[in-house]
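Here you get one chain, nothing else, as structure tokens; it is the form predicted alone.
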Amino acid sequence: MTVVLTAAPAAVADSSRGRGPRAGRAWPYLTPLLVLLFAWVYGPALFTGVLSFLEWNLTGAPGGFVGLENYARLLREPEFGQAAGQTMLYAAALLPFSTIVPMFLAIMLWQRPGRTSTVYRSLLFLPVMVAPVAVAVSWRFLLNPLQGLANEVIGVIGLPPMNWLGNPASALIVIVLVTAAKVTAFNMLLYSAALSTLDRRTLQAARLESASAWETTRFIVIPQLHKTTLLLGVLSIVLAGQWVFTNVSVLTQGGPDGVTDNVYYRIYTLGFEFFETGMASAAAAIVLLFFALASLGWVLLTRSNLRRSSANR
């Protein structure tokens, strides 16, 4: 009898640590998974990192070894440079399009359900469900500087024509606005989602102090939607690179003057418009390591933060 109560415990730690015989069973489960994974993610990269050290034109078969040359080249050129930065600036300008906007869309139908909120919430998300190509074109259409429809409206007002697409002061404006469009629409049903979940009692007894719509709002609903404004936040930053790409490459192919260049379209003209392909892959491998930097760093930062409200605690 002793023999099993000591050895129970052990058997239970073991299992909670991943190595008893429960954890071996799971590991048939898991291997198509993990398969899949690796065929479509980490294989790809992995093969990423390989081609930046070789010497390729996507024509014929993998030249010779260079090692870092393609990463010299690469950050000897101005125009990468360039594109990261106005990376990070379409990542700074899509933010409040991707928190703070759809959240306050979000809460205003929220606190007034009924058909006409569902009206709403349908126009506002079709965008999401339109082809991101079909919109860029029929953007291209609109803002034509000689027969765009954007033009004689303001003409109607009494505004000159202008070169939407092809005024540096403009141009990037136009795609953060026409990118925020479809980025608003889909945070805001994630934010919708997020509002079916706050906790009902306090809302109950806000209402039974009488506060006002405002002070609910103000103290109650927007703490509550904290993270998921924080999640939202920083996949923008993540992603935004990746949502204005369709529209660059539509709209304006990082013109002019490279004003609506960012790192992503600059990958794909470097791969498959001057087949670079070990320079593009270098290129890929840069925003890869910086992006996985900066998550180790984001990670860190919040595990520090909840240890030190733990602590507080």
Contents of the next structure:
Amino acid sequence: MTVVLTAAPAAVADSSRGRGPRAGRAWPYLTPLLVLLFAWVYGPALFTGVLSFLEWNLTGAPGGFVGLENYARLLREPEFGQAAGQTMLYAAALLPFSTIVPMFLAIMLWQRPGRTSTVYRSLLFLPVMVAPVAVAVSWRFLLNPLQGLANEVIGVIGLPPMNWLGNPASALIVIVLVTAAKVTAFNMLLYSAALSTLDRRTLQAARLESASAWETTRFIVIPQLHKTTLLLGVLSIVLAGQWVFTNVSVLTQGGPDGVTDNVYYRIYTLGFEFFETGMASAAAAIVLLFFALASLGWVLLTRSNLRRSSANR
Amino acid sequence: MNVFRPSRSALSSSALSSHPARRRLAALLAVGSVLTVTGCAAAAEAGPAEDITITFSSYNYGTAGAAGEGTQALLDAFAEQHPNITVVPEAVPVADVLTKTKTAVAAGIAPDVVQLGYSKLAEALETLPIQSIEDIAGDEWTDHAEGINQALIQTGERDGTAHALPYTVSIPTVFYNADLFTAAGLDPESPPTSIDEVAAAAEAITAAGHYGVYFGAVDSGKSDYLTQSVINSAGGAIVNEGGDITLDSPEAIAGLTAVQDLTTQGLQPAVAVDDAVAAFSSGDLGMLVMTTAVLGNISAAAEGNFELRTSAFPTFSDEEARPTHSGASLVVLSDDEAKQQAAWEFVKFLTSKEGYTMITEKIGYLPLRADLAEDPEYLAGYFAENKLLVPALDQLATLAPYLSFPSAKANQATVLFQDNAVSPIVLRDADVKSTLTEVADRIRDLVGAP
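Alright, leaving the form predicted alone aside, put up the form predicted in complex with the partner chain.
Below: every chain and molecule of the assembly, starting with the one above.
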């Protein structure tokens, strides 16, 4: 057993560099996965790329080759640019709810273990378990501007009723907060998992040094959570537009005045409401290209940082 | 109903044909069968003789309240009369009808019959394999179409033949809460007839501590039927007879400005239409201007809560009001001949005197055969007791045709109009003239019309 455990990483390491004697033999084992990946991911992505140069309304045969016309039309219409800007706003607004807030919730619960903590954690996690559309419909009733509970509540403290989803000034904030409840709850669970792997020796050392709870959190716990935070932050930026999709679809349909729109909802609208398959494909290709370039930049940055830190050592 | 089902054992048994006496018997049976077939065919309704199943995509089916219950009653009545035709209903949200139908067509699983909203019909006729219902009906067409509102039949024509039959059609009307009228010092017997009177009544109701009026122009199904009704009544149209885009005409600007003024003056809550319907149903809103399709649900909500009344769509100029209709038509997508005949039987039933009577009584849409409202066998008794549909029924005679933007992108243009012009104008104080001009230019560019 021990032999297997020590030998396997070496083989993987060799294969990864492509220099080992078994390097060529690894590919057949990967074939089933590669076939599935091509069938479900890369194939459709390529097909989408092809469609972006055609005019097609989905129901008839694909129309003629239109070159870059779909891209030009997409960039001409103000809605796509606005949707792209709103997607970035969503990413920025949801970032603290996917990193800072769940991290501190998880730390607080971790510092106070016991039944109360478990119950509280379960209650916080409850929104993740409920069907997304059901949650959105519930919010629609709660936020009804004429008869909703939300306005009843703020009326108690003397505030005037608000048109939560109909006012461009508040609609995006509402969508962010409604989505944040679920994101925060889910990421809190991931932070809790990360907290269970903390280096206990450093925690014991801090206790021996009579460090306060805040000092322990600030200088020992949070630094050890930086990989989790980095991962969740990147995921939040990439997936924010997708996370808000259901709430946008049920609560605002991208309105009012497009302030709650985002690129994914725009792609859906173009593709399945207007059947502008070519334009929807062009939009999807632009989004894919943007994230591919962003990811490449991120990888290059990380590599150069690693090299620099290795050189400093 | 007599349905002839040929007995395979009686007609094709080899035992019968092998002996001369039996052959004669077989011949007699065959002749008798032919005569029976002829007799049955004369007596029975036309349609498929074999058991057959068709699918029906409907946005009323499966919904809570009168619309869903009424649709189920229609399906039950048809099933009773046509036991050999099984109709499988498929529920679809009203805003997704075109989307779902197009994706179903693309996937090769198109429904056989579809309830299709008029705001989506023009694009559907351009892009979906909708069959000519007139051709399917054949000799039965002339007799069946006689008596149905001809303007509505013409709306569903393509290449000179009818491709859609009007099914659930309604006209915008003014629902008003008579109790709130009385509380505001208004006379419920004299409802407002013009937009100025609507504004004055709304002002009195608002002063009494309630919400005044709500025009359902920002329709949740992205239909522009109420927007068109406003613009038509102000003397304009979204498209002129030559197909030019005219939604930024002075008349259109005047009509939408009048509706916007209600909002800016605090007489109309700037909320989504569903929220306004909820407020009216609970007795907090004085007047609700929208389709009679909501009559069933609003009547149920008003019962024991407040006195519900209706009046005709108001005038917006010195001319009479010219509301257009909302609602849906029936189209057949199936290219299978047997299914087409079954679909025709189904469509024929839904648009028959009996079908239209059930649609009016149970759901609240208008009867689309002019004689039904006065026929004691059908709806005369109903209208004698139920006055709420009468104002809309009176306006059915002067109905303005529902207009669509030209080209296969008609629905996209309508959504653009509603989202980028009507919604910001009516609900958010956008400048009427510049907004309409900008959106009209975009629609001209989109559909390629002047």
